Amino acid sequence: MEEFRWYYPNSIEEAVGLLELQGVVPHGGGTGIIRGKLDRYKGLISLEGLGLDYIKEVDGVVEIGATATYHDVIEFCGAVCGECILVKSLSRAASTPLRNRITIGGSVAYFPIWSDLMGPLIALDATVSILGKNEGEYPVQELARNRSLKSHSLIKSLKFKRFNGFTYYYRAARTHFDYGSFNITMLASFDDGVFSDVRFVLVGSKAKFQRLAEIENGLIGRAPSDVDVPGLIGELYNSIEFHNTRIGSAEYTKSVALVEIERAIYASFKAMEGEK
């Protein structure tokens, strides 16, 4: 049996060099790795000593290092923005011990179907900085679609512009600790009683994630009184599909999703009314 090895690089450059070894992958919190088949790995590169656990904001742009944990993000973003979408989503994810362990970089690299991180990041137009074979800065949804980008590569950080406006997050699950069947993220800005910006993301459908352009286009530039909400929901019926999920059949899950999307829209109407 081939010996399994741990590597402890002292610099990011050294870590990137180790990525060239066959079967050797980065290790942050380790929660994604232990869910898979460990025999497919020949070694793990510890990222613990590389200083990638930072979070900072410069001129309204937030940068999160790859080994920052869910708890780190909740604590930082909660202090600077009480309505931050990442606080709302990550506070619902997993359990307290796991939130102290799960890293942002690992979550983006693996992007499980129940992810409470990906929807908010897509809505925030976040980008991911990658080092190694596929070095560059990519929209996070591009990495989610093209998993080959993480091959022999290391996620260094995420960046997004802080969003100041209405934020809404819903997670469909049987219990708090259960994996989510789907989640929805809505961001919206208002200007003189109309929607000036809307971003709506569904995660967990057959498509894995979807920007719901029907909702976005149906709201932007309109006042709530001018919006045909049932008509918008009807437009979505044929554009979202689910597999059978933990909460029920594919058709039942779809019905629940449509109801929750409608509730999100009405919640934004209420928020706009509260600003007047």
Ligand SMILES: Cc1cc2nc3c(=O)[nH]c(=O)nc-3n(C[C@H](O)[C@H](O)[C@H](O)COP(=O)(O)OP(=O)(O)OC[C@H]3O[C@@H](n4cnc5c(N)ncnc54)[C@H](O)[C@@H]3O)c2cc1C
Given for the second form:
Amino acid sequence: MEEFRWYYPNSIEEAVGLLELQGVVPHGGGTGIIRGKLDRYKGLISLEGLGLDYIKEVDGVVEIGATATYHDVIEFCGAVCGECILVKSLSRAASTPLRNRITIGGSVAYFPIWSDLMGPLIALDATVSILGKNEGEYPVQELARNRSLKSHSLIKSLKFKRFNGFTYYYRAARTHFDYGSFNITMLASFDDGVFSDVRFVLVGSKAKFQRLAEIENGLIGRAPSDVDVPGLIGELYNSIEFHNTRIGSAEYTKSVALVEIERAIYASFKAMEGEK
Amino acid sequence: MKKFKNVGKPVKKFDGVSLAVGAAKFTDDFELKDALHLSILYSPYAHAEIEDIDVSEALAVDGVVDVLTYQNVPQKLFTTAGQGYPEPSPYDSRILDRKVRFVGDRVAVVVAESKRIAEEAKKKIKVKYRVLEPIFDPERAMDDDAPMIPDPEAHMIIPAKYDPKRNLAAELDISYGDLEAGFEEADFIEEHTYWTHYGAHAMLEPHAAAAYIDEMGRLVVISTTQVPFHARRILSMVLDIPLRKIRVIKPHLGGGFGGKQEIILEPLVALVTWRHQRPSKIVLSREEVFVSTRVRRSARLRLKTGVKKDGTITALEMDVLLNGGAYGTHGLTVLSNVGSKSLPMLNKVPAMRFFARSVYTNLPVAGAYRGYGATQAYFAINQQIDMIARKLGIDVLDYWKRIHIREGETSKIFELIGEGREGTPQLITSEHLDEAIDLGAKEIGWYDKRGKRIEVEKDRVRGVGMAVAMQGSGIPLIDMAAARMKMNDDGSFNLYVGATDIGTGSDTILAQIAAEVLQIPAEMIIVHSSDTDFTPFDTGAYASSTTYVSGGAVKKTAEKVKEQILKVASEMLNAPMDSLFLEDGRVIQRDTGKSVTFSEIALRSLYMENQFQIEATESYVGEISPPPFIAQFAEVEVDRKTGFVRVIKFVSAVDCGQPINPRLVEGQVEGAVMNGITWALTERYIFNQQGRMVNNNFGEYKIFTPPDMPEIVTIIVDSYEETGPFGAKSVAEVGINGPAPAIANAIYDAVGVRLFDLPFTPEKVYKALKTTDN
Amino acid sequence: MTGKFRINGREYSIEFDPRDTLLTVLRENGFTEVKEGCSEGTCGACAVLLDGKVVNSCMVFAATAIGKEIITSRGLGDQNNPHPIQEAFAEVGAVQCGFCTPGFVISTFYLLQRNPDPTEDEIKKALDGNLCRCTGYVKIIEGVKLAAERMKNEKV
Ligand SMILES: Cc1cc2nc3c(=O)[nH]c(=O)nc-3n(C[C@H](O)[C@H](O)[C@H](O)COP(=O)(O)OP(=O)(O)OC[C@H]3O[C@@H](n4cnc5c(N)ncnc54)[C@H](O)[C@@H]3O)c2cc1C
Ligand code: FES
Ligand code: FES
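The structure above corresponds to the form predicted alone; please give the structure of the form predicted together with the ligand next.
Everything in the complex follows now, all chains and molecules, and the chain you saw is the first one.
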């Protein structure tokens, strides 16, 4: 067996320096790494000494350090706002003990198809700060699309503007503690009985993640009574495709997704009514 | 209700605190100094012959001590079934074989100084396979052109129909009455085919075994076994080690459910330790447990019933095909139980035929599983009865009350089907199914909900369904249990039982039975169980036998001990024995009120006068197997748009005789219910085209965690079985039979679709809904 | 590599392979109350408290637990002085085979630290990472309720 070692940098600079080593990668919560093939790595960089486990909100902008865990986010955001989309989605992720380990940075880097983090982040138009080879600030979508950005890089934090409107999260799974088959995130704001802002994200389809522009455009500027919901769902029929998923065949998963998208829309109608 | 001191009380399970703390030791928790570690290489092919196997590179790895293959291990045929002798299962297995019969069959075992080394070295074994055509479809297993799966020398050691050349592991064809006339007489025929699927026991503790040589040079095996005495016998036979040189210990066991009624790992550690005279150990990974241990066999059941307009069932024919996978272990007996545990329920049917086969396929091996065939049968029967009742336009509860077997009645089936041989006639000596049905119906709100299709939310519809079932209490005239008890200075007792507590709490309830006889608190009994050196024989933890059979042995033993106590007391009190009675650890003279304590009695008999050890050993064999009865009710919510099914509430009302320990009784039912619910909804073996299970982990083989739970209610019906110890019958298995059919019936009640094929995945429900809608 | 671990209040210097999980290190050093049921984060039998938070020790590299406080079920109580949670579990019949129990005890402890008076729904959610095949969870939930009640009364 090859030598394998741990690095415990005490500063971000030191950590960034280590990223240049071949086969050495950052360790967030380790929940992804530990189940993969360890032979791939020569070493792991513990991020614990870097002080990246912070979460803060300044002027409505939330910034989450890479090593904050799902649990930390739920606690922090839950205390600020009960309807926070990340609280809804991350509370459904994995299990209590795992949420105490899974980090935000690791989950953005890893982005599994069952991620309960990415849908909300995309809907929130979050940006990710990266250090190392590809230093910079990237929209989370770009990072999700371009996986090579990750190599020899360290995710430092992510930022998004707090969203205060209607939030909706649906997750298709066989049991409570299960890898989700797909999930739906909907954010919406209402203004005087019409939709002023809608962000609708589907994660888990063939595209892995997609913003459903059909829905967003179909709702924005309209009152519920002006929306042709069946028509909107019909439009979607050709734009979402699935592989076979844990809940069933590709075709079936799509049917469920369409039903649940429709339900999300109706839920937003109901919320708007409630606001009035 | 009879009055008891210990029986019927929720005595705290003796080892509860020790287990909760984590002090109690399981097989993998024993420290074995310098143990050798085993790692198994499995077949990647479903059906193949090993043409060549080269282990030289693996052997060359530093730290590797041995590599076992078919070339260097004993080649005796045996059955892995942990059953009594002569086993009613085919001798069709070898420790390691030249032929592999499913993906996950054992090819070689690396023995090394550490687990890591063993696992690394395993990768260096080179095997050349001659791939053979596999059979995955049980319906095809007996085709003329189907390849033969079992060993050419495979055989049964009891007379039974067995045809390995045709991949037939077992067959029964039993009938009584005039079937044709019965169907003729019927006003309508209800005939359907049902399918049940594979299931994993998913006990939390993976299978493990360890062995060492004791200071006298004997072989000691510690293993996760439900059957230590069978394990010892089979080890001796297969490895040619004299039985007297083997000791098998069952430590704490992390659940069994039938999955540990198999001799799988013991031969490996025993062989390695005997050969190398060093301790050895193997603990399976979760993946290995799913694939290479045992499963519940799948079934296709065709059920044909002739029914008259007044509801009389005039004839019944059940045609069953079981898929036992690559080896025949438990094939014949599970097959027998499909009929023998279910058909007596319908004892008023004047003509019946039960035709059943169990076949070999190249899939993982089926063994024993809680319910043991009855579960498969009740899936079919309960749906069939629901459909008939609906056709007749009567409430299924009323219908069941008309047709089920009753106290004082018998069924021809008891006589006709036994365990691999003819059965034993028996009368039902206690039966309170009507009460169970009524109490369960009330708790679920049957009359407010049945047929109402309550839509709690748009497209989410509720329905209720029910199922009844019975099981047995041990195998009559076969299962034997023994107990030994001795008295200590302080008036406490050691109770030695061969009975195997696999987490059920049997140590505790056996102590309660002994304590009841002696009228002392249960804590005064120190239980030692399942060590082939120190405890008397017991067939083991299976067939719902422990409470009834082992309990019977304990009661007899305690009664013998009581007699000796009375004898000493009568000397001490100078009073005739029949004037004495026991109370709270004393013997009291009825007339004078004079008394002696148990401790005084013990001290006298041990140290002072007419010295002897107060002790006894007794055995018990059940002459009948009184069935527990259960009525189970499910309330479900079906999402009409997506097919998702959620169980809202599940009620069981059980007649298990007098519960020895009501908490433990409820626990058995609750566990069985949850197991039954997930088997119906989310559990599933998924195989790829090559016959490899692709979801062999808890991430993909889904069982519930607490947030998935429906409300679960368990009702113990007042009942007393005269032949049982303090009125008890069994309870461990019966509860798993109802959930799947009750849920199926509830789904029908909610949305009008009938599901014949387990599991009820949302997609299946969705498709069924689509076809009915159109 | 070698590391110092604080386990159940005592300091241990342990040599281990850098790839080892915390579960392996604990079990190999005699903390066999930490059980291995799956090694993939799905069963919870291996749950321990790491700096006060419940984690699956099979999902934690031992190298990341160096210097931290680790508490196992046996760190909460022993056979003769069980923790109220352990006592309550045994009493209500939440323990059948008991293989899952030390993990449930840890998850329960974590819950009750943070929420001394949980609702049934909160209890169920807090135990979402623990599997039990024997009990159907009914009595486990009862055990948590009983423990919560007793621990509250103890504090008063
Ligand atoms: C049983 C189980 C169930 C799960 N279920 C869910 C679920 O339902 N929903 C869900 O959202 N998630 C779930 N997860 C979590 C998910 O699968 C990943 O394991 C997790 O997101 C990885 O995060 P981590 O912090 O543990 O990353 P690690 O395992 O530490 O790292 C994962 C990858 O990211 C890299 N990395 C880590 N941190 C950084 C960083 N700061 N910068 C750059 N690269 C980094 C690592 O090098 C590695 O390649 C589950 C996990 C398990 C084990
Ligand atoms: S062994 Fe860690 S979760 Fe199962
Ligand atoms: S008590 Fe056996 S797994 Fe929970």
